[in-house]
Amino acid sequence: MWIRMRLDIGWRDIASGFGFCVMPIKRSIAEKRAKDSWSRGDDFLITLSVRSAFDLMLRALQLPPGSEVLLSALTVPDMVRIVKLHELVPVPVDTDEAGNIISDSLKRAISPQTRMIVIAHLFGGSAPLDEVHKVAKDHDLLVVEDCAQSFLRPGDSGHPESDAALFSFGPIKTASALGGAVARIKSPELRERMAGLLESDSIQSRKSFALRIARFSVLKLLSGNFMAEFTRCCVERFGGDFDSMSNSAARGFSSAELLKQLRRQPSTPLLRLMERRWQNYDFTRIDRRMRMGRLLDTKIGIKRGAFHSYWVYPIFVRDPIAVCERLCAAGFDATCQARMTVVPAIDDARKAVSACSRWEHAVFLPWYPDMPFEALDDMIDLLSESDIRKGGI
């Protein structure tokens, strides 16, 4: 079987997390280190999770209860639940077929409560954002960037006029270090808040993040293609669900007290498995993946832009239930579930109607630089004409 969920570390990174845990450093050399092989500005902090880094943003500005943030439509569920926790009042932005801003529905969404824009870059994309910075100019807003999906290279930045842009290293992320982010604030003020409330916060601990990489090396060990085919057929032998297993197993935070979990500052063996991930990565292999959209795109028949990473592959079908059932029968671990959700409307004048729209007819293809072209080829031929709605994120 061609599973979906392979983590992108190896078990020698892994053996090395391990024995992070247990090697004393002093921390601050640690920290030193990881910021240094990320970049040598001094215009980033490093947290534990993008989710923990927009949280610790929140918290510094401190914006009125009741205050609107927008949000690309398509967004991850805790970020909207982030929004809610500090008082505040997440609303949809629609996006187009390319999961870009729709910029008619950007502008009927600000009202004079709006305070802050938060774009995704949604599975690998990078959206166009000069539109959105003449908008957020307009209306004296602050724009952060979701990178969390569109990673290329350390000392990545974002667009140089957003405020902030925040790059995820979580457990399903590309160069996983199966947790930690950094994020870029433009503003040194905004910056010294955040690095503050950040140094008042707890520490991870070392037992935690070991407990972390056991966890996951369990989730790596059953992604191989036999010990997934076996895995599989015993859920579902026992009246499981593989699918929803799958989704949940690689969640970073649980629901119940979300705001606990966030607020921790990345451990030291955390910090040194960044440092080891951004230095000894082999970014061939975001090449690779690169070469395979590109592949897929040409034989489907969709156009992405140039400086897409294709860090999954969603194709937007028809009847996405059946596809999935096709591709899976033939061993390819394709799903319509997703870890992902359209932001609710506050009022029926900001509907995000056409990401709602795509968001039903998604379907995950299995997505990593190890598969062989042959693979791809099988799955397109599994795949209808009829099947494919054209254009796509």
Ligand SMILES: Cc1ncc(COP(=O)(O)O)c(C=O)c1O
The other form holds:
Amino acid sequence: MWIRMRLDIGWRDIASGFGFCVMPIKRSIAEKRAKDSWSRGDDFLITLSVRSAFDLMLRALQLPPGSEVLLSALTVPDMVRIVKLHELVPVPVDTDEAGNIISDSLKRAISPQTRMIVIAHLFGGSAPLDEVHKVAKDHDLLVVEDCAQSFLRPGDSGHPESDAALFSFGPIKTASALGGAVARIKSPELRERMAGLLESDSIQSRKSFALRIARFSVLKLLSGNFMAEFTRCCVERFGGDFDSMSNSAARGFSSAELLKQLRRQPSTPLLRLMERRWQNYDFTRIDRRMRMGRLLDTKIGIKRGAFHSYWVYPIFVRDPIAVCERLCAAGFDATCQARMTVVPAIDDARKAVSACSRWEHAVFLPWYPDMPFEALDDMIDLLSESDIRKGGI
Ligand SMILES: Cc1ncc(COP(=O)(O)O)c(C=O)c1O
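Same protein, different state: after the form predicted on its own, show the form predicted in complex with the ligand.
So here's everything in the complex, that chain up top.
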């Protein structure tokens, strides 16, 4: 069975990660090396996760309670939760067929309480930002780019006018270090305030990072074709739900006490693993993923205007459950469950109608550069013309 996702980290990196957990090194040296291997600039911070960086930014900004934070309508639930935990109000901005912000929805979402816009570059795509920056300038709003799904190269920094750009190296991300993130922050004052707060946070322990590596090693072991099929059979035999189990297995932090888990500095071994990944990652994997994506686009008939790195490949179908069942029966672990959510509306005028309707029809295909092109052909052959809703993210 082709499992839905494989961790983008090799056994040598995992072995090195374990090694870093036991080898002593001065933290300041590990930090400097990691920073140097990301970029020669000094406009960024390394944090435990994108969610940690976002929380840190909100801690540093101290926006008045009740301020509104606009979020692209599709995002991960924790980003919405973090906004609420800061006593701020999350407001969705609707997205169109290509996953981009709908201009009218953006203008409608703004109120006198709005302070910030968070734009997620979804699925490996690249959302156009010129219009967003123009609107943000007119209303004096901060712009945060959530690049958790769109990392391409060390030193990526997002749009130069954005106040922040956040890149994730969590377990399911490109060039995973099983954790860690980079936050490029434009304002030196804000960056300094964030750095001060970050320094006062506790440091993730070596033991906790070692346990995390162990957990994801088991998941990696189970994601080979034979082991994935075997695990599915075992889970189903004992009455379990393989789909839900697969989605929660790769979760980075549990939902309980979210802020407590986010407010930690990355451990020294995690800094070393990030350095190793940025220096040694085989970037041709992204090129191959892009070739796979373009091939599928052609076969399905999807036209994308902007750059796309195809981190995942969702399709939008009339009957997602039937399509998933058909694909799963043929050995492709497609899912209509994903770890993302549509940001709930706070009033009728600001509903994300388009994002909601697309999200109900999404199916995520198994997707990683190790998949042979023949497997992609087989997947497409299982989809009929009538399944596909044209125009996709
Ligand atoms: C769009 C988006 N934002 C934020 C995050 C959170 O990233 P992290 O796990 O580094 O906190 C994710 C993780 O999948 C994501 O997809």
